[in-house]
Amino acid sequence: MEAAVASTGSGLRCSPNPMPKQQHERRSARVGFVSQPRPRAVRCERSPHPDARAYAAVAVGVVAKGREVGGVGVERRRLAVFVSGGGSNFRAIHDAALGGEVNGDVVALVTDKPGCGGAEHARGNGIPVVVFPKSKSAPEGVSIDELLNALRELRVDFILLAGYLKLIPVELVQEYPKSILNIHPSLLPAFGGKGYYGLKVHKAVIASGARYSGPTVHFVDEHYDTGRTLAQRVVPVLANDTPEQLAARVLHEEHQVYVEAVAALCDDRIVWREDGVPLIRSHTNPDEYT
């Protein structure tokens, strides 16, 4: 059975900028799902997966209990993720919230490419899918206001791209300030923007001779890879490294990276300098940064 995600028309209070100070208005909000799929409704696919229900039923449904961070108790983030491919980085953040390491919970999966290997996963796991944008290849897709429309009602308070290939529309920048990270395979701001993903980015570094590379973690702005760099690794690039042995060392440590910078975020670790540069304050030492 596919599900629909109530229209706004339900009578769903949302606030039109999900920030974390504000979850105690969000969380009196339900989702419905629908077993007749309304008109014009986002279509979300839910995975009749024997274990699924449950999970979906804690994802969408409840917020869970929080834990103590700094002696004040943070509630459980709802996270939606994007992605176009595999969905490796989606994988890890999925697999850190169920074990506990994310204070948070994947509510969502929205991608471009409804046969992807990230899209799967989530139906899988019981995790509701949204088609976004509507193409020829893609019909079933939704709008942008649909799709806000949705992330509303499912009360999503961060969003995660995870090798998401198109560009993220201003309307969402500007409904999720400050609320949107993505992780890319170089150090930015080197070898990023348009036309820089996969292993095209790990040709381009081993072409320019750099002796280092390494993932970022960054906020997402109205352009490619411009956005706040909030953490980055360094891996080094080898003499006789090929573009294939390069991604998969930088993949070992995005998939690190990318789930403490999202634990942070869950955690309200995350502060703001004067200057505009986010730094992530340590778990264990309130003083210290990164």
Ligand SMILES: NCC(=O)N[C@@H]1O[C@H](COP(=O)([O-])[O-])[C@@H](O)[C@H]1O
Given for the second form:
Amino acid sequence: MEAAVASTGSGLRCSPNPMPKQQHERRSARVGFVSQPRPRAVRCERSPHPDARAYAAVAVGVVAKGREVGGVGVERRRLAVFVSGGGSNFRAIHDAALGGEVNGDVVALVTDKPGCGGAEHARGNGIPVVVFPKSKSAPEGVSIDELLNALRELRVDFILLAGYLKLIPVELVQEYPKSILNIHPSLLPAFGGKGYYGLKVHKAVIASGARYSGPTVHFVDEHYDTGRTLAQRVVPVLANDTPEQLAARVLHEEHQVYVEAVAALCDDRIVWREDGVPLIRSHTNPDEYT
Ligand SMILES: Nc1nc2c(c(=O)[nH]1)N[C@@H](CN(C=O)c1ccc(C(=O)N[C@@H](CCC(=O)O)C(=O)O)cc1)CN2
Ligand SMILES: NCC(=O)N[C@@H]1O[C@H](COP(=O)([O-])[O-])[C@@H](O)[C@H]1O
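Same protein, different state: after the form predicted alone, show the form predicted in complex with the named molecule.
And the full complex, kicking off with our chain again.
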């Protein structure tokens, strides 16, 4: 559903971020949400934590109480974060949500590595953990249909990939149009695509002789790292940098640029230029776009 193209005060011709059909249905369902349905536990991994299902039931129970609103009648968005590792970007987003910088709540953590640091942080904060996909090392994982049902039950508005190392299936990309973001540790399109993750990215950047690097926040399509770029930050690559040193410099900027991008997404401050480039409208100056 595309809105009519509008022209902004700054002369940009943009269309507001159209509310995807599914999101509209999700929102309208929420608006008409009057009864207290029986809370249904989101299927979670078998966890050493005996109360994992209780967490999920409570989480769904809280979800069943209806919409949380942040501020004066500003509806808070519901976020699912996907991780495979330590989860520092997840923690930065979660902290920003708790602190009010992001008008949203993390309502689900999805991982292919149930023992990873991101999953541990989620469990410690009562956030349901869903294991996806199923694998030999994670037999408790759910199927794509079960994942879609869990995200619908939790009425997730946006999906945030944060160090998730598996390809997001096209079914999920189609269910969440213009509603999935990823953070990548290089200046895409350089050093992106299959095989470019973690320290591999920074090793390639250093080997190339590039003088600058930095994180990219982009929308997710059905291929690795080819979705529309939303935001980037630049850091220097120093002559004697190790991959670990460059990784740490980039990661510091990732936390900031991802929180800013997610805040804009939750505030409906993403506008799409006529040529399909997504822009962030400043939250302080409505005529300023980056
Ligand atoms: N449909 C999409 N799925 C994912 C995207 C995306 O843009 N579209 N981004 C990735 C994150 N990512 C880079 O930002 C990325 C992650 C992993 C790989 C990769 O080569 N993975 C290996 C498997 C690694 C493992 O299982 O340990 C592979 O596929 O062979 C490249 C880029 C998340 N998903
Ligand atoms: N191509 C995907 C990729 O390499 N993602 C990178 O994995 C790290 C996850 O760190 P975190 O778990 O501490 O957020 C981050 O540097 C992120 O950019």
